[in-house]
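We begin with a single chain expressed as structure tokens, specifically the form predicted alone.
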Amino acid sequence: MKVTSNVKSIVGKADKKIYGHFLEHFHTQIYGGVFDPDSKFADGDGFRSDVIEALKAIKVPVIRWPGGCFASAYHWKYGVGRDRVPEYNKAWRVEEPNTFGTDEFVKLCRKIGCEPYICTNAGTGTPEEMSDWVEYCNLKAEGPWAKNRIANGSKDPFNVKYWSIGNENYGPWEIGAWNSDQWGPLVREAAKMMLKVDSTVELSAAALSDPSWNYRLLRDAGQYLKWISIHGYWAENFDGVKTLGYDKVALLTGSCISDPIDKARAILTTLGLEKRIKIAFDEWNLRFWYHPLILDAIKTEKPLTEDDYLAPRKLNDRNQIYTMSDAVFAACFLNTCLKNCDVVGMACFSPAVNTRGAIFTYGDGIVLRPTYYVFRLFSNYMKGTVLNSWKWESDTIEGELHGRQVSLDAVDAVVTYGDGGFAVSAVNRDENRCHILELDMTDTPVKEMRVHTLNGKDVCSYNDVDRTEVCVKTTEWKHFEPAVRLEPHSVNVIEIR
């Protein structure tokens, strides 16, 4: 592939959030995950320094947090003060005990250094509840909650800025689902009362790629709203352990990644609100979660017992499903967001921590696994301005999927310029062919480059407790040299100086 690129011809400004992550109260991801105070690596406030400095090593810029579908029943105000209240989370049928809350999270966010993100319990909760969680995160001393906040031990306000109103509430999965003509209403005046408290925060609601969906929400709701919340999980769970084949995982990296980014840049341009909302993408990764028979109870007439639902939840933690095809499928992804960053302006990977989350945590330490490293390419080597590119000659992959037959560029690549020097992604995503990148800069005059390039010895290989098959190797800065060879199924990104 030739790939032509000019600095005065740009897509638009990156936003570093589309590097951001997301944490649920779901199995371990924060209990035995980021929180753990009987670690060995347990700080002196419970949280797992190793997590935190590997998040602090991809520059982690948001997390979102309590949920996903926790958030539609979790009640904020039982996880803060000296006396929490345990309660039973109807999502995913455990105890909560709400031992990790609003202060922990916000503690864990500043340690990262990054953005908290909060999503608002729009399912079992009220407008009310939404609007005095604002109160105690963000007032100085006004009101009840405020005050409350100041007795636990923060006498300054958290300032969080970014709030989602809602979780998927348009999914039947959903407690406290709602349909079209409710959900518009309802994000308006829980909007409405947020913004009275802070008319500084940023506000997103649950939205779909439907358009009969999103234009009802922005009838109602839009001119409260500063982002739209989509969400994307595209391999189908098996049985928790088989995976998807990297033939079909190759060819998701295509139109199944832009086609809901292009929906609802279709219904925001439609109603002349693309320069006002952008799209976060606040929940994505190539897997769904596996949690079988939760709603299993309801049509069955037998019993579920906790080993029925909640030891399947253990097979997420198997490190060999996550591979060399998890990391080309995220890499595609970024560079999907890259591409659209004039309206994609965070993205938050599912989850960051256990579960299919880029970290694992064990006694003795943690697993970086391979979608891990395409965050530290990613956050560390992409430069702010993402530039057109025009590509020709460029070789295939092609294939079935979904029942038609898909052909795609064998190499997905992304310029970005910034800081006197240019930044490439490139990911090959032919399983068993290196391919040519051949990159011009017009009018720039360059000097030097390096390739990062993330690999390992095939689509299979992983990274476990004993193992580390899959990580990132970088040549000796040198002489500028316009093709570069591409392994087969790598993530690369090639720095220009």
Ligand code: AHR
Second form
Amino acid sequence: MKVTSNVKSIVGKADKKIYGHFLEHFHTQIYGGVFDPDSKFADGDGFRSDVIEALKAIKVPVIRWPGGCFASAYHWKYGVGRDRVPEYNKAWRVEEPNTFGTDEFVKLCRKIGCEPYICTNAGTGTPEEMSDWVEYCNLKAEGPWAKNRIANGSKDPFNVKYWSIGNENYGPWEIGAWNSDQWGPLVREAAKMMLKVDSTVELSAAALSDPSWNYRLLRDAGQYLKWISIHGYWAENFDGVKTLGYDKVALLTGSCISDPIDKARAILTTLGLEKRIKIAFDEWNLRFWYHPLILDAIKTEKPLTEDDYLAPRKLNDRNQIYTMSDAVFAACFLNTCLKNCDVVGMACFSPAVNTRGAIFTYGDGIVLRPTYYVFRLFSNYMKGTVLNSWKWESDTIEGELHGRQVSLDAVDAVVTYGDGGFAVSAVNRDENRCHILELDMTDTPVKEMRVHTLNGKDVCSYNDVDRTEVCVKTTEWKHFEPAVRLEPHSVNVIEIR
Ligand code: AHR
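Give me the form predicted together with alpha-L-arabinofuranose now, not the form predicted alone.
Entire complex below, previous chain first.
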């Protein structure tokens, strides 16, 4: 495939927040994941220092917390201060010890060097509870909640800038699901109170790629929002163990990723809001988490045991599920965000640690899954300005997906520019064939290049405690050669200067 770009033809500025992550109180993401005072890797505050270092290395810009479905039944006030009250979390049917609460989350973000992004409880919570949370985090000392924060040891406000009202409150599975008539007014009232406490916060609200839901939300509350939140998980869940074949994953990397963005963009544009409100794709992963018997409230003859619904969650942790398929998908997802950088300003990989995350923790260390390296490449090397690119002579991959014949360019590429150089992300989705990517940076003289390639022996390659099958290889800086050979099923970032 030949790609032509010109520094004068710009899509827009890429927001680094598209390399964000998500952390939910689910299974071992928090306890035993980022926070584990008993671990030999625990720092003085109980955080896993090896996890923090790994997150720093991928320059995580923002973390969304505490959920997810968890947030819709979470009462933050039980999770601050000396006398923490354990809560029964109705979303995930577990007791939440509340050892890790708002102060710990903000401290974690400070250690990583990222922005905290708090998702409020718009399920069982109230607008007042949400705005009290803003008071606790952002007021200097006025009122009981800021004083409470000071009494808890933090004299300075946390200045949490990003807040989301609710999580997936359109879904029947959610504790506190609303219909579109109810949602807009609830968001509006919550937003008003939160902004009265701190007019500088940036608010998002649970949205989806459904025009009628979004229309009501934006009509009623659009004037208070800077963001709308959408989510995407593309692979069927199966039984938590079986993985989707690479051929299908490769086909999912086309319009399946861009569709929800296109639909959200369309409604923003229709309402003339596309310059003021951005999309936060604040939960995404190829694979949905496996948690049977949870999403619906079911009535059973026998009481459910922990084996029925807790034990299966461990299946999400099996490292062999997360292969080069996941890396190829993740890279194409980030490419899609870059191509849509005029409207997508944030994305949070779901989750950061354990379950289906980029990092897996165990007693003696961590495993960096293939998706981890995708973030390492993009956040370290991709530049700040996304250029238009014209694609010529493209080979394709073909196949059947959801009962339809699909044809995609074999190579998915995005060209970025900044600091006097280019960085091109090029994903070869083809399972079996190498492809040549020919680069033409019209009018800009370039001298040197180097190529970072993330790959494994085959599409099933994965990393685990006893193996590293997927890793990045980087060439030396060398004379610029316009034709770059891309290995099958590889993720590449080509730096050019
Ligand atoms: O399965 C994880 C859940 O996926 C998150 O809690 C929720 O937001 C999404 O539906």
